[in-house]
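The chain below stands alone, shown as structure tokens; this is the form predicted alone.
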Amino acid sequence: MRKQLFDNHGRVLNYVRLAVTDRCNLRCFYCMPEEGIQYINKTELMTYEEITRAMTLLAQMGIEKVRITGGEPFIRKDMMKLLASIRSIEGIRTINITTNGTVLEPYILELKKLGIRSVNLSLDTLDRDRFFAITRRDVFDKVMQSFDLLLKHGFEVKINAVVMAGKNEEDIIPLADLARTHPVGVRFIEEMPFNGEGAHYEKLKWNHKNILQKVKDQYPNLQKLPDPPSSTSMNYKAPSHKGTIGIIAAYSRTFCGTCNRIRITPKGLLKTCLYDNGVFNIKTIMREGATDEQLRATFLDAFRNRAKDGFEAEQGRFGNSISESMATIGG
């Protein structure tokens, strides 16, 4: 029987979101300022060997699913080498990718050969001009080429769309329409303050309730689907649609009670909650000569002292307000 890992609130931990780089070729409004961020020095990044060691230990403890994030993961050199290494770790059953799709196309067939079949594509609009306004880059066609190729090769594709007041409100229904015509999951995400600047609004206009109402106004026959265990999204489907629609209450934090995720940042910081300030640095402990047993004990101590939800984690930041870029923590 496979070993299971639990936190101090009785929640199973079996999923790690692994950010492999903070570098990104886009400058999305909700992720970083237009001028970008101060990128991590390459010597501060976890090496592929360090990542593989950490993932091997976590797999032995009960982690079985890995999501590769960034920044944009495929900007990091030899990304396929790392994916192959993680794929070979005993106990890792699933590897998923989150990408902006701008440089993905050359890797799609390699991903398929490696057995990676699930990709989340960040796409906040289907309008070329608004895409440029949000991302500050003119690469819309490259993203859509990747989208089409992923579907052609049978990937499970989810679209991640952050809903932003005054930026892409008019895109909610066109994006939802993708689920009508394509076998994809379109997920609308509440905007969070992880943008390198802090909260853009005094009050969040597009919370999960308002997003759902907007979609229901367009599709009155929208039906609630059973949500998978530990799902961050509330999922829906209209009877005639090929795909599904999901809504992620990332700012409202309604799903914390079943959260099964931990996060590792590009420089090796363990986050047991998206909203915490980091627990310990895995890379630093490794480079100081920690044994596997010492590292395992440090992980367990962190998991036994996990915040009950994102609000408690945020309060524990001790005056450090949320203003870091999502690119530095992997989302």
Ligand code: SAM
The other form holds:
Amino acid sequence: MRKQLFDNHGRVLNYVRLAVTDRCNLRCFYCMPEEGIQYINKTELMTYEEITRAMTLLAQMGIEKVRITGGEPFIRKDMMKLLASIRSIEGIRTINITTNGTVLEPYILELKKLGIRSVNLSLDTLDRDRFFAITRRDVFDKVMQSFDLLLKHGFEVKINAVVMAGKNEEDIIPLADLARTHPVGVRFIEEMPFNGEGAHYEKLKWNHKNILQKVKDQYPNLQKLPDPPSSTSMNYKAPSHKGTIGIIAAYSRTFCGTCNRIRITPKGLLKTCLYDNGVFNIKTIMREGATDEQLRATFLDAFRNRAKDGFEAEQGRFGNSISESMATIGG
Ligand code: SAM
Ligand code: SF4
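Form predicted in complex with ligand SAM, following the form predicted alone:
Next comes the full complex, this chain leading.
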């Protein structure tokens, strides 16, 4: 029987989002300023050995699913070595990846060989000019090539699209239409203030309700699908469509009651909620010589003191308002 890990609110914890770097080749408007962010020094990154040790302990405690994210994960040197190392950890059943798709192509076959089945591709528009305006880089074609190749090789593909007032409102329907023509999950995400500068808006225009209304106006026969346990997206499908449409209330935080995930940042900070500002630094205590037993106890202590939801976690940020880049967290 596998061990199950629970937090102080009785929620199962079985999923880690692992951000392997804060570096990125894009400058998405919603994630970082045009001039970029101050990247952490490479010596401050968790090494692959440290990541593997942390993941092994967490797998022994009940974690079974990992999402590799960043920054752009494929920017970090020897990423495939890390993936192979995580693949070999007993108890880790699923590895998924979130990527901007710009430098993914050379790795697609290797990912398949490693048994990685599902890739989330960030794509906020199907218009080349708006892609450039949002990401500040002219690499739309690279992303579309990755999209086509992933589908060709049988990956489960989800599109992550952040919906922003004045930036890509006109893309909601063309993106949703990808679910009509392709077997993909198109997920619309509420914009959060994790952009390196602070909130872009006083009141969020494109909240989950408004996004859903817009999509329903286009597809009146859209049907609600049952959501998988701990799903962050509310999922829908129109009868004739090949794929599905999801809406993620990331700012409204409607899903905290079943949240099964923890986060590890590139520099080793453990976050038990996206909205907290870190509970303890795994890398620091490892480098100070912590034994596995001590590390396990520190993890357990963090899991027993988890905020009940993202609002409580945000209140506990020691007076700091949110302004860090999502590239330092991983989404
Ligand atoms: N670079 C990779 C990518 O873009 O897919 C992985 C890292 S990125 C930080 C992970 C996810 O976070 C992406 O899907 C991105 O759209 C989302 N994201 C980044 N900043 C966001 C924000 N301020 N609000 C909502 N989602 C955000
Ligand atoms: Fe880079 Fe991803 Fe952030 Fe865009 S969302 S700047 S691709 S880390």
